[in-house]
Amino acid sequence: MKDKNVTVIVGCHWGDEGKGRAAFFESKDASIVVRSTGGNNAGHTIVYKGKKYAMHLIPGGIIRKNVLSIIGPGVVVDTDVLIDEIKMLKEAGINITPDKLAISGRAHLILPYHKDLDRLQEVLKGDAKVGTTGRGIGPAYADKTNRIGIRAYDLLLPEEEIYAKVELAVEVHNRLFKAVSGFEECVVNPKEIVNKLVENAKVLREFIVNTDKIISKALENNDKIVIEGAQAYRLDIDHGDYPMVTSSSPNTSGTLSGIGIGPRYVDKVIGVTKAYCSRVGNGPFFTEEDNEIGDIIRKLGHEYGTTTGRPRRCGWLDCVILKSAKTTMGIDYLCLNHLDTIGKIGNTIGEVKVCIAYEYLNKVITYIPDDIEITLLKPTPIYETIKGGWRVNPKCKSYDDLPIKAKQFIELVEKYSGLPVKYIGFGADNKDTIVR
């Protein structure tokens, strides 16, 4: 048996680098398609064939046909999004049958309750707040955590069973939305839960199995699995730029956990990247224009949440963050995406920057500095500059067809983040891709 058959697609900086794009392109010669971490916080647009697909929780792979889709055990899901997401492919006319589509039974539920516990602790936060989507992914993960979490698999049992499970998960959330003003009409009713459990469970028990049996199998039978990750690196619980984090390890390793896979299978570990960053919510960000050049970054880049619409914050490609990537998430090769994005920008500002370094404790450093909140020191970016930009032919088909200066580009990302890039992104739709 070969012992590596596995893909994994992680994200470099903050999310919203194209990872669904990327997956999706894995893909066309895959038998299963993962979304293993992460909730509906997480949103993959996909376009194929001048049709767009905006996804939160299904994977991108869903469209291809003889490709199975699985949601893994450490997803958090919102069955009202699930549902939405199954009808939306089927009015596009994708049969989505259990053969194309699985759900770990041991994957938690976001339920309506950890939406309005997301509410109120960010209200308890105040200034301190993290700026989530709101979408109940952290309580849910807490829950999870906590033991009393609900399960898809619990969507399967008797409704009797279901209310003393939901039951006891309330207990306590109740006790605190009646001791917080304002929140006194958040009191959860365990049967107004239990009811919409069981009315999306007619739904969703047909697609409810043990994946673990699914992925033995391909595993054994060399059978290409990609691992389609959600957020980024940075916004890594335990990696990333604690508390502005996600509740998931979205790195590499927490990927595989969250579907159950170990190293060894893992064949290449694909990070993406845009030629620029930008980032949701709140958090380190030094490279981030803050002003005028942000404006036309995000206006060029169409950078608005696909889960939430909120304008992202904008600046530019950081590659202290990527050399950083390479060996925390083990990146084999770097997908860059919004080449062309970058050479208008370029062409409308009349530059184009890449950080190489910081500047922190009158010292120069290649890597990210974890102690900023000791100090009280915000590093500041050492740049390599391009002057002016370029124009990506749309019929570009090759490397060697692109701009001089979009080729100065990618040779600065690789030297400076000790990848290469392999995958270029260059357009919304997924044949907009060159493989060198």
Contents of the next structure:
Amino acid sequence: MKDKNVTVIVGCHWGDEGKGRAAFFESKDASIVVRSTGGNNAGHTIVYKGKKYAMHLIPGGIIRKNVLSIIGPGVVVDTDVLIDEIKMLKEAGINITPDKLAISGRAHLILPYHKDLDRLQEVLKGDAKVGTTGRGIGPAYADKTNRIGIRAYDLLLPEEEIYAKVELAVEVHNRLFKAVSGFEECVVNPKEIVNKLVENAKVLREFIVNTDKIISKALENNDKIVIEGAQAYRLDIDHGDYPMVTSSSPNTSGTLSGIGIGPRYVDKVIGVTKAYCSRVGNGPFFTEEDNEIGDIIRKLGHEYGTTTGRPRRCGWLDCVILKSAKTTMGIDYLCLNHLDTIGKIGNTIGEVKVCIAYEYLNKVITYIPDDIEITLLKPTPIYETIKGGWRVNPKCKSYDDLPIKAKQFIELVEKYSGLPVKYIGFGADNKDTIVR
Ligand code: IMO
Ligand code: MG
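Right, and the form predicted together with ligand IMO of this protein, after the form predicted alone?
Below: every chain and molecule of the assembly, starting with the one above.
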């Protein structure tokens, strides 16, 4: 009997690769879907049976009838956002009951002052700002690490006990808010926070449980679990472009740790990538086209943030990053999205490029140099080019149905990433997926 039934979905570049869609696709025969890292800095769009769902916290598998969605201990939860998301799903006709949604009591909460702190830190950093989503992610994780965070379990406590925890948590922050000009009005009144928590607890308390019990049982029964990773390899706090990263560990191990599943249960790790690259916020992006080519990619790929609406920086697919993600993230297969879009880009621009190596310090390299701040040299991408573009037939069912140039593109990606492309997305809808 197969004793590994966990699928992990992770992002290979800087997010927005289509992880939500890949996880939803994989969840068709799953019992449980999980979000285990990040918070509502994620924006995962799913199009299913003609309906579009823009998700930020709850894993997309919630849309399916017999799947339990879990928000794991590694997630930071903004309770206002979660309540809005539950409401949105209910309005879309999805039943949200405790046998459909479970929130780990150990998940930490994002509170309004975390969003103010996020803003404040960006202001203090000036030109060195990260370009965060402003959702309070970093400050919430910082409070967690400082062991003054407020957890979902705290929502189940009597009011005076919540008050004591919040009072302790905001003491240091209030000193900072008082000291920085323009932020005086952000000084936190613990009572207001507690009132909000007590109010939100009324809606959420039925979902707050010990998710470990559910996960252990599912692993013992060999039920399929899909983990919908958030953020991506280059945004990882340890392995990404520090300091231009998020505050969690969206690599595969971090994603597993965020729910509490040991690696021995993993059946497959799917790395999700687009057929081009995009990045929101600041930080290195060697294949960026900060010009009319980037504008064309943005327009054809609809590259505007689901979470913030910000226009994304756009450029060519970077296979050096994919190659490095293969080992750091332990990826088995790639899911390559936007194969239709890159074909359109080729038709518009006259060519499609794939970065296969960098030139750096007068050498050709196929690893990510993490010392560029020391050398002050930016690696120059080396490309392979396919002339022209292609059109993917929206009715296509298999790899064989794809145009020759689209196949050539996929072969290039496989050659230079060292990874098999097993899933191909050629449209926004869940059904626009080829499995090889
Ligand atoms: P999904 O799951 C794209 C980026 C932000 C910023 C940096 C730090 O949809 O792929 P944060 O608010 O996390 O402190 O911001 O990380 N970022 C994302 N970019 N997709 C995401 O998630 C992201 N989550 C964080 O833009 O550069
Ligand atoms: Mg996103």
